[in-house]
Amino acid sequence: MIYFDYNATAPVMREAREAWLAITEKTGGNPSSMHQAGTRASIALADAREKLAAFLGCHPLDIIWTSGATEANNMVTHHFSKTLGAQDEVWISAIEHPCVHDSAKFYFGKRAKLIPVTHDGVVDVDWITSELADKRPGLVSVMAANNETGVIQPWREIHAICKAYEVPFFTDAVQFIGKMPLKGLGECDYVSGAAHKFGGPRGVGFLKIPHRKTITPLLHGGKQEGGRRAGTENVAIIAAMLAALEVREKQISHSQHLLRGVWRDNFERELLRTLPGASIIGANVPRLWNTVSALMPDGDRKHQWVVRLDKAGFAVSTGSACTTGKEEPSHVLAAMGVKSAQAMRVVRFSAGWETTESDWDALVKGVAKVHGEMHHGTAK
């Protein structure tokens, strides 16, 4: 099986497994305990916090460990629901991940205002600038890169605008971290990430907040994380997350050809040549080097493609793993103006650092073969 669903989850890296095992064998104490075993665990936790802060460019005390990005993102919306005024709005992009979109709607209802995006899937910066001239929301939330389309959002520009208006800015950087350079992320007020998107273990993530400000806890029952997040920290999987991130950061600095998306672009050109009527979502704007969101030819349904490619030895997806299986079209594609019938034909291919050029070549050949079977009856 050749894996092309890294945006859903990346296989755990060897370095992450080894880090987990080393901490598990040598550091078995609770980091809140006063004895030597607890002290060793506390030191390992502090070391991981310092490493992540250095990558992001923020203070170590800005970091809160969480069970993943869903918890981190809910923590942000929960906090602002408890601290903002009864009439205050939060503005979130129309293409946010469901754990931002749905939690904002849950806590704020109609006061959660959607920021529109262009047909290419880029958040409308002019809209934000225009609206801020008349009204100040309590929070602006724009993801760093979209999980379905791979479109990189202008988070740096939006953060600068929000800073000028003294509006807190939050970016869900889950798909960005481990694929693109982290420089500048730590300057944002709130940042979330999850280990399993870049080769770390599942069940661990983080939230970066301004450490000089308080945050309303989502979980209660303990004073861990400076009283900001109750629950005993899982030191081993946190260390594994940082081990994976260290490797990814080195790869990013030494792999400019991948960051330019050369293999992705070659795949797209061949796919469009092979499949008349197909098109690439967000083709005209900067995207993650690993992601292709393809609108397949008229009459093809995405689930049919996923099943057939799976049988052919390729793991691909229909979009967000958190919404796969739902009958309604993607809210991301709807926000981009993609019609419902078209959205039902979109397939996502997402590669990883371990994906080779020959894997991309094999995929496009597999797509061509499956297309022939679907349209010419060469296989039953």
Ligand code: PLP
Second form
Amino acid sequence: MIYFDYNATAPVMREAREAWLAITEKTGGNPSSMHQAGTRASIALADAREKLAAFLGCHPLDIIWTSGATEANNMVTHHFSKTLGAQDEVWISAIEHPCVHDSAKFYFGKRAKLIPVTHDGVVDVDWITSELADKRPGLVSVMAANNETGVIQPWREIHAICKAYEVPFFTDAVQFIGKMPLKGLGECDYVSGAAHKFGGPRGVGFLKIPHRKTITPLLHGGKQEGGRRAGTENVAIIAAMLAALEVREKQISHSQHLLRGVWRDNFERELLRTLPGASIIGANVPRLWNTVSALMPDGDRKHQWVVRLDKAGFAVSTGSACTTGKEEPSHVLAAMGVKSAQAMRVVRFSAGWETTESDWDALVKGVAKVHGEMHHGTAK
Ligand code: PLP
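Structure of the form predicted in complex with this ligand, please, following the form predicted alone?
Now the full complex is given, and it begins with the chain already shown.
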């Protein structure tokens, strides 16, 4: 099986497994305990915090460990729901992950205003600038890169605009971290990440909050994380997350070729040649080097593609893992103006650091084979 669903989750890398085992064996204690076993765990936790802060470019105490990005993102929307005035709005991009979108709607209802995106899936910066001319939201939330299309968002530019207007800026960087250089992320007020998207374990992530500020806790009943997130920290999976990130940061600094998306582009060219009538979503704008969101030819249904490619030995997806299986069209594609009938034909291929050039080549051959089966009942 060749795996092309890294945006859903990535396999846990060897270095992360080894770090998990080493910390589990070395630090049996609770990091809040005062004895030596507890102290060892608390030192390991502080070490991980310092490493992540150095990668992001922020203070170690700006970081709160969480169970993943869903929790981190809910912490942000929850915090602002408790601290903003009854009339205040939050502006979130129309293509945010459901854990931002739905939680913002839950807490703010109509006061959660959607920032539109262009047909290419890029958040409309002009909309933000013109709305800011006479309104001030309590928060602007724009993800760093989209999970379905891979389109990289102008988060640096939007952060600079928000800073000028003194509006807090939050970026869900889940799909960006471990794939692109982290530089500048730590300057954003709020940043979330999840280990399992870059080769760390599932069930662990973090939230970076503004320096010297606190956050209204979502979980109560413990003084962990400076009283900001109750519950015993899972030191071993946090250390494993940092081990994975260290590897990814090294790879990112040595892989300009990959980061330019050369293999992805070759794959897309071949796919378009093989499948007349297909097109690439967000083809004209900067995208993650690993993600291809393809609108398959008329008549093809995305679930057929996923099932048939699975049988042919390729794990691909219909979009975000969280919406897979539901027949309703993706809100991301809808926001981009993709008609719902077309959205039913969109297949996502997402590679990882372990993916080789020959995996991409094999995938395009697999696509051609499945296309042949679907349209002529033959394997090409
Ligand atoms: N944000 C984005 C952009 C994602 O892609 C995901 C997961 O697919 C999440 C948040 C949620 O992450 P987790 O499932 O680790 O909580």
